[in-house]
Amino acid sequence: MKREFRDMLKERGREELPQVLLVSAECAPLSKTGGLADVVGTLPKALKKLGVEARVITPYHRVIKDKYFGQTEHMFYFYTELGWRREYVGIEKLILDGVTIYLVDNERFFNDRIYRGDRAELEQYAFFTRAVLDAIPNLDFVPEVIHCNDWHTAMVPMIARTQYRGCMQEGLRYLLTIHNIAYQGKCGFAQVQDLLSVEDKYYTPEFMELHGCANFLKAGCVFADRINTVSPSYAREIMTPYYAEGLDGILNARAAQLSGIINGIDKAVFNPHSDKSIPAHYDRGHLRGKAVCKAALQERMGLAQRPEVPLVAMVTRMTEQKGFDLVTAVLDEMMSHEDMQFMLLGTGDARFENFMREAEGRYKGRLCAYIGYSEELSHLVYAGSDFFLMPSRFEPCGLSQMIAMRYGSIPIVRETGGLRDTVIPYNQFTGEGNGFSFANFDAWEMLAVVRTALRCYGNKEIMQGLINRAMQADFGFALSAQEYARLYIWML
């Protein structure tokens, strides 16, 4: 255990760890649509090593049930009441990279997609807040932290601390991370009393209703022990009114209790030296071969084989939240007076999707759309090309640019939340910086941005110190972990 850990625990009259248990709507590998699932699946082993005993708790979707049925040890099962339903709950246990995890099982609720959608949504994960409270007690396990996550886990605070008064699980310390604030979990109220039988009296602006609706991420941050986000600049962007959403007051209300803490990415997954996806392996001391790999991306992708031309690439949902509506804005402009060549890999709004279909027969050679997801393929991106593109509108973490900069792809982001915390932009008076970045959310100034790192581009000298400080970057969970470590630490 760490010296500093020791110490902060002796302050506290402990000499043990805190037990922490993560509840989770996603885990990778089991289930995954976005970073959350990455965060969850790979932060309980970053804890481990520091010796902190972390589980995981999510529920039994069918896409786990499908691959992992076999593996699974069942538990026990019990029936919870859903207001007036009487449900099923089957407590099953998987230990998946030496990390247990309990999944929570019922046909009705997770026979299907993660995320319903709508009213079905709320209907999945109001049971699955009741199923992990009535679960708690009956755990081979005894956990002192719940780590929440996100709208659909953000009641489990405000349950706890209203309808479980004098259990043990009224007694726990919960933590809420806010993945994703554009996210809340907003119905009606009768809804709520419908499904979690919650009382008249916290239906006001003190607890959680906001705008005339029930806000179910509103809920959390007014109950939970402790409130953070995924990264420092993000934690600081959600306590205005641009960026929080409406919840700008409750996260104001809570400043002393609201942090910030970066993301990470697994580096045994995302590495050069070791990639199975890419078809040659190099490090930043040696880079011979992110040139095979520009090779091979531009002939599996239709790009003509010019290595002397700058290769700028996106992996995103092509959405206005990343920014999509800049660079239609000038693609065209970029394309028509740069030597450069463009590739795309990503889904999203149809209008984008199509406007880069046509794009790329306008640019045959130099552009290409794959309109659609690879895992495989991302690794290649990230290893081929040159410059990676992230113009957010807002990003509250943001793992592209870091997996960018492990391959020595350099980053083009705008500053707002972790892409702020994350890439340094280049100076050119000191040679320090690991990337380039633009303040306002303005398309003709990302282009500006863009035209300088192309420039910079033609000169080896610096493209050589740009990406060693890139690839040098430490963007691995350990830090987090540590992060998140003292964080359990304090709320005991």
Ligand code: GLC
Given for the second form:
Amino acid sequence: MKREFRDMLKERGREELPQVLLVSAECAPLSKTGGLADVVGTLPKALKKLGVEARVITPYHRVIKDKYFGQTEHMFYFYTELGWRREYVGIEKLILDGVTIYLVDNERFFNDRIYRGDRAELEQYAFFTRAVLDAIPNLDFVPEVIHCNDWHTAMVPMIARTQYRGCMQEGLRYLLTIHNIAYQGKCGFAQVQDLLSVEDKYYTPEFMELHGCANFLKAGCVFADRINTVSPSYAREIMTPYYAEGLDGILNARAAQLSGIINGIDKAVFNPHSDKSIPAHYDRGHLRGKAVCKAALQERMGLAQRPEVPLVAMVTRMTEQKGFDLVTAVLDEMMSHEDMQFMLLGTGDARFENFMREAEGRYKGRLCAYIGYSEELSHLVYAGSDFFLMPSRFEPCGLSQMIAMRYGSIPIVRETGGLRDTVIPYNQFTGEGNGFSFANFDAWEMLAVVRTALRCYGNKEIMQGLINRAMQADFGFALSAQEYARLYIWML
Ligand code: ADP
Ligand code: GLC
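Let's see the other form, the form predicted in complex with the named molecule, since the form predicted on its own is already up.
Zooming out: every chain and molecule, the one shown earlier first.
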């Protein structure tokens, strides 16, 4: 155990590191729609290396059942009360890469999409909250910190503290990590009462009411012992009205309990030296393989086989968060004046998907819009592209830019949240930096920076330096895990 941890524990009159249970709607590689899954999948592995036992509890989604059925061990089942309904809860156990994952089984709530949207999604995760709380005392594991993630699991501390007094172990602590404040789980109070039997007295601005709605994430911010988010910059940003989506009041009130811990990526999964999803391997000093990947990507996606042309890529959820308004505003200007190729892998809002499909028609052979989700293709896009565009309106952390850098694809980002904390803008005078960035949420500012990046592409020396520094950056999870371990100990 690290000496620092031993000293911290000693101050608290104990010797062992705390046991942690992560509660999450998704967990890679079992179920994934975005970065939350990656973080919940990777953090326990990194914590284990530090001696912290962290386990995960997550829904037994259809996608998991399809792939892992037969590999899970049935632990126990019971019936729980969701308001007036009696619902089955099965607890299955799966051990993956040395990490124990508890799967909450219920065919009614988890038999199709991870997120059903609207009211159905609230029901799914109200059920999950109840099932988790009922299951905890019966697990073969005694957690001391319950680590909740985003609004889907943010009601756990409140329900535990108001309805489970005496049922849970003494001194149990709750951490809430905000991965994305834009989604809060808002609904009418009657629905929360109906599903989770919350007493009237909690429907006030002091507890879970915000702007006339019941708000799951706010309840989490009020009742968790500590709150953190996924980068130091975003932790500061969400204390301001522009980024906080209404939660700046409670977050300022709890500023002393709020911190930012930058995420990392799984360096074993995202490794250009050994990645099974790419046709050739490479590393910092030997980039020939990257050229092979670029040719393979061009061929597979119907882009002209031109090694000398810069290829700009995006791998993303297609939402306003990711800056698609900027892309749609200047894509034509960019494509018609620059000798470049553009590759998009993404899915999301129909208006953005349609815009990109149409653009593909206008720029055949130069622009490919692959509308869909493909883990395997994403690796080839990171490896085969020269630049990675991520002009987010807000970005709590962002994993894509870190993955891109690891594959030597130079990020072009807006200076916000975790993008600001991970991308160092290129400085032509000192030669420092590992990417390009712009400050304002402005399409023309983005375009100007894209143009600067494309000019640099023409200069081998500059490009080589950028790739070198980008691939050198250490975005592994080890440092993040250390910070989480510190936070857990601190909470005891
Ligand atoms: P967010 O969680 O906000 O979507 P992140 O950058 O934190 O953004 O994480 C996104 C993760 O999801 C990355 O691992 C990225 O490669 C992956 N991803 C996003 N869209 C797709 C897609 N269409 N196909 C494959 N992977 C995707
Ligand atoms: C959210 C954020 C993203 C972050 C991820 C993991 O989806 O949008 O920025 O990297 O969570 O924390």
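C-alpha atoms forming the largest set that superposes within 1.5 Å between two forms make up the rigid core. Given the structure is predicted, the values throughout are model-derived calculations rather than measurements. Residue numbers count along the first chain shown, from 1.
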| property | result |
| --- | --- |
| C-alpha of C213 moved at least 2 Å between these two forms on rigid core | no |
| Threshold 2 Å Cα movement between these two forms for M318, core superposed | yes |
| CA of G98, rigid core aligned, shift of 2 Å or more between these two forms | no |
